[in-house]
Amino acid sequence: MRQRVLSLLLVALLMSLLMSASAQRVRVEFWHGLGGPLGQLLETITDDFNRSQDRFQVNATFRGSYPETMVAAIAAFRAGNAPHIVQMFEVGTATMMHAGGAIVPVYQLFARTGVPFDPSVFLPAVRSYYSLPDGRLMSLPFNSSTAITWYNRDAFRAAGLNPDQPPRTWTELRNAARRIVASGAARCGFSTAWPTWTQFEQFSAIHNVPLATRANGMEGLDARLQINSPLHLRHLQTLMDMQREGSFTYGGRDGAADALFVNGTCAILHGSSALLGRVRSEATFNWGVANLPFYDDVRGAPINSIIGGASFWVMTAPGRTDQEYRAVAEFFRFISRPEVARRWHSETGFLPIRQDVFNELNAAGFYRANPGRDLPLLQLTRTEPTVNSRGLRLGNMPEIRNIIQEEVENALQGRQTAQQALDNAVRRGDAVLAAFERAHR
C-alpha cells in the first residue's frame, strides 16, 4: 500500500511539474483555414515545433474555410483579441497589406525579434506575390498552389480516348467531354472548382490578358476590372454552350466541385493542385493531371499560371509582448525549414516553395517516381511573368469573387446573356474597388 501511495505521489508530482513547465511557455494562437487531411498535417507540423523546444507553445485551430477564417480574424481584431497568426488566402493579400496597425509585416517581425531569416530561399514567383514592390516580405509563404487539370484515366479509356494524351486546348477539352458523356464513361464530362480562380484569374494569366487595370492591382489602388473583354466573353459563352449540350456541369462555388471529380461523377476537373491528398485518399479510379487548357488561336498562349493557396500573417492586439512576437518568429523559421517544406509538398500537392527543395527532390528522382507532381511548378514557371501574369492584388477580392460567381450563375441559368453577366460583374466589382480605394487612399 505504501509503495502504491508513493507511486501515485510521484506521478502527481511529475504531472504537476509538466503542467508548470507548460504553463510557463509563451503561448501563440494560430488560426488556419485548412480542413481534413491538410489541416491535420498542418497541426501535426505545429505540434512538431512545440516538441522541438520548451519555450513556446503554438495552438493551431481550424476556423472554417478561408473566407470564414478571414471574417473571424477581422472580427477578433476589432474586439481586441486577434490571433497571433492567421492563415489568409491569396486573394486577401491586398486587404491585409492595407490593414495598417492590424498586422506586423514579416520583414519587420524578424528585424524586431532578431531571429535570423532569409526570404530569398522562397521561389521568386511565390515570394514576390507576398512582398512589397521593393521586395520586403509582408507575410510568410507556406501553402502555395496553382490550378491544374485533373482527369479520370479510366473514363478516358472507357470513352475511347487516350489517357496519355489529356486535352491541351479548349477545343480538345470540349470534344473529350462530349465523348465521355455520349459513351456513358461518366455522367459529367467537365466541371470546375473555384470558378472565378480557374476560369477568370488563371484564365486571364495564361492567355496574357488583364483581369484588371493597373497590372491587376499590383501598381495601385485605382484598379478596375476588365473581365468583359472579347476573350472573357468568348470563354463564358463557351461554358454556357457546353452546359447546354451537356458536356459541362456547374459544380457550385469555391471548392464544391472537387467532390464531383473525386467521386467519379465528372471525368475532368479544373481545380487546385492541392487537391492531391483528397484524390489519393478517396478516388477509386486511375487519375492523371495536366496543364490548364488554352485557346490555341490566342497569340502567345499559354504563358505561366499564377499562385493560389495562402500565407501566414502576423496580427496585433493590445498588450502583445516582445516574447510573443519572438515565439511567432521562431515558429515561422521552423516551418520554413527545408525538411518541413519537403514534407508539406510531398504529402499535399502544394508547391515546393523553396527552390532548393525542388532541386533536391528532382535530383533524387522523386518526380520520375511520381509523374505529374512537378507539373504545377512547371506550369507556374514556364515563362517569365508578364504584367498580366504576375498575380493580382485587388482590394476586397473575396467579395468580388462572389459577385462574379453570382453573375455567371445567372448566365448559366439562362437569366441573362454572357455579355450582360460580365458587364454586371465589372460594374458591381468596380464599385467594391472604388470603395476600397476611398477607404485606403
Second form
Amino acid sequence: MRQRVLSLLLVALLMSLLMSASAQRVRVEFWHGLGGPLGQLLETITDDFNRSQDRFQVNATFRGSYPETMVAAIAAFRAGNAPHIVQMFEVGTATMMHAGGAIVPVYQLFARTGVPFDPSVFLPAVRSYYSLPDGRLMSLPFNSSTAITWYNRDAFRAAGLNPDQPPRTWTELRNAARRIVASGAARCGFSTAWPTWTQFEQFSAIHNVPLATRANGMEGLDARLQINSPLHLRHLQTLMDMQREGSFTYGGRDGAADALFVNGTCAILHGSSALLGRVRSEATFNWGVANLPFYDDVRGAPINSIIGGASFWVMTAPGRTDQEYRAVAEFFRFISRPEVARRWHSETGFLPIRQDVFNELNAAGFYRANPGRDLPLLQLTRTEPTVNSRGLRLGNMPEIRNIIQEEVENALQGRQTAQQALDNAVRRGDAVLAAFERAHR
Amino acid sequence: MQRRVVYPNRVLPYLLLAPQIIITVVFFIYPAAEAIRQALYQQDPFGLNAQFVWFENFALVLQDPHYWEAARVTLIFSLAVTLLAMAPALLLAVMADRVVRGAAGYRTLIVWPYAIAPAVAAVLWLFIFHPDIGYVGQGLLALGIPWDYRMNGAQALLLVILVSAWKQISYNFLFFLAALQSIPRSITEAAAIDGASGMRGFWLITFPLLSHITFFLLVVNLIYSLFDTFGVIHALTQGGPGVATTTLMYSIYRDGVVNVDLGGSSAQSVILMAGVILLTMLQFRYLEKRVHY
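Go ahead and give the structure of the form predicted in complex with the partner chain, now that the form predicted alone is out.
The complete assembly is shown below, putting the previous chain first.
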C-alpha cells in the first residue's frame, strides 16, 4: 500500500515537472477555419514552427468553417478570452479593420515587438487587400485564392467539344453547357460554388464595374451596393434563362456546389482555385482549369480578378503579455518565409503570395510540369487593378453575401424577376451597410 | 384536517427549494433578462461601443418584411409539425395497445427515432430525399416529378416538416400509449356492450378520456416545433432556398450568431418569448376547460 502511494507521488512529481517544462514556453492560441487536408497541412506547418525553437508554442485548432471561426472568435473576445491569432476570410476584413481595441494591426505588432518584417515581399494584389489605404498592413496574408473555371475534360470530349478549348465567354460557356446536357455527357452542364463571390464579386471585378460605391468600400464606410446595374441584371437573367433551359444547375450556398463538380455531376464549375486538393484526391475524371468567362461586348473586359481566401488577425484579451505578442510575431515571420510559402502553394491550390516564390518555381519549371497551376495568379495579375478590381471592403459582408444568395434563390425559383431580386438585394444590403456605418461612426 | 406541512425550521424550506430556484434563475430568468437588456441596445459585433436606442430594434424587426415572412413560415411549420407528429402517434399507440405478441419489441422500435439527434435525423433523411444521392429523390426524378428541395421552397418546407414531425412521433406515442393503458377495460367493454365499439367507441369514449394527454402534447409539440427544430433545419436547408424554411427561431440564429447583430436578434427573441407565453396562456385559458382529467 505504502509503495503504491509512493509511486503515485513520484508520477505526480514527474508530471508536474513535465508540465512546468512546457509551461516555460509562451503559449499562443491559433484558431483556423480550414478542415481536411488543408487544415492538416496548416497544422503541420505550425508543428514545424514549434519544433524550430523552444521558446514559443503555437496551438492550432480547427474551429469550423470561415464564418463559424469568425463568430467563435468574436464570442470569445466578448468573453475576454479571444485567441491570439484568428484566421479570417477575406470578406470579414472590413469588420476586423474596424474592430478597434479588439485587434492589433500587424504593422503595429512588428513595430512593438521589434521583430523584423518586410511586407513588400507579398504580391501587391494580396498585400493591398489587407492594408489601409496608406499601405500599412493590418493582417497577415496567408492563404489567398481566386475564382476560376473548373471543367471536366472527359465530359467535353463526350459532348464533342474540344477539351483544349474551354469556354472563354459567357456565350461559349452557355453553348458548351447546353451541348453537354443535350448529348448526355453530364447531367448538369454548369454550376457555381460561392454564388455571391463568383457571380457578383469576381464578375464585377473582371468586367470593371463597381460592386459598391466608394471604390467598393475601400474609400469609406458610406459605400452602398451597386449590383442592380444593367450588366448585373443581364447576368442574373442569363443564369435564370440557363436554368430554365437546363444548362445551369444551382448547387446551393457557399461551397455546396463543389461536390457537384468533384463527383462528376456537373461538367463546368466556377469555384475557388483552392478546390485543387479535393479535385486531385476525389475526381475520377480528367479535368482542366480556365479563366472565368466574360461578356465579350463589354468594353475593356476582362481585367484582373480579385482574391479570396483568408488572412491572420491578431486579437487582444485582458492580461495579454508582450511575450505573447512576441511569440505571435515570430510565428508570423516563420510562416511567411519563402520555404513555407512555396510548400503551401505547391501542395494546395492557393496562390503563391510572394513574388519571389512564383519566380523561383517558374524558373525551376514547376508550371511547365504542372500546367494550369499558374493560371489563378495570371488571371489575378493580368492587368493593373482599377478602383473596381482592387478588392472589397464592405462592413458585415458575410451578411450581405447571404442576402444576395437569398434574393438570387428567390429569383431562380421564379418567385421574383431578376430586377426585383437585385433591387431587393441592394435595399437590404444597404440597410446592413448603413447599420455598420452607424455603429462605427 | 391539517394538510399543510409545517417545518419546524425556518431555513429548511428555502434550502429545499434552493436547487430549483437556482436552476430557474441561472438558466431562465438571467438569460431572459439579458435578452431584454440587449434588445434595447445597438452595438458593433465586438461589443466595443453600445448605444441605448430604446425600442428601435423592435421597430426595425417589425418593419422588416422578411420577419413577417418568417412568422408566416413558422405558423405553417408549427401547425403542420404538431398535427403530423400527433395524429400518426395516436394511430400507432392505438394499434400498439392491441398488439399481444411481441408488444415490447414493437414499442421499442417505435421509440427509437426519439433517441436520434436532430442533425443526425436530418442527414438520414437527406440520404433518402436528396435529388442526387437519395433513393426516393432519384426515384421521384425518374418518375418525372421535378423534385429538388434545394431550389423549391414548398418542397423544402415539406421536407423539414416531415423530418421534424417524424422525430417527435415517438415521444407522443409513449404518452398516448401510457394514457390508453390507464383507461380501465371495464369502461370500453361497457361501451361495447351498449353498441359503441370500433371507430364509434374510440371517438365517443376513448378519445375524450385521452383529452388531458392530448392537451399536454399539443402544448409540448407546439413548443417543440418552435424551439427544438433548429438542428433539423440547419442540417437540411439552412433556412433556404431564399427564406422558405426560415422560421422565427432560425431567423434569431441567423441574425444573432451568423450576422452578429445582437440587438436585432435579442429583439426577435423577446418577441418570440412573449408570443409563446401568450399562446400557452390562451391554450390553458380556453382549451383546458374542455379537458377531462
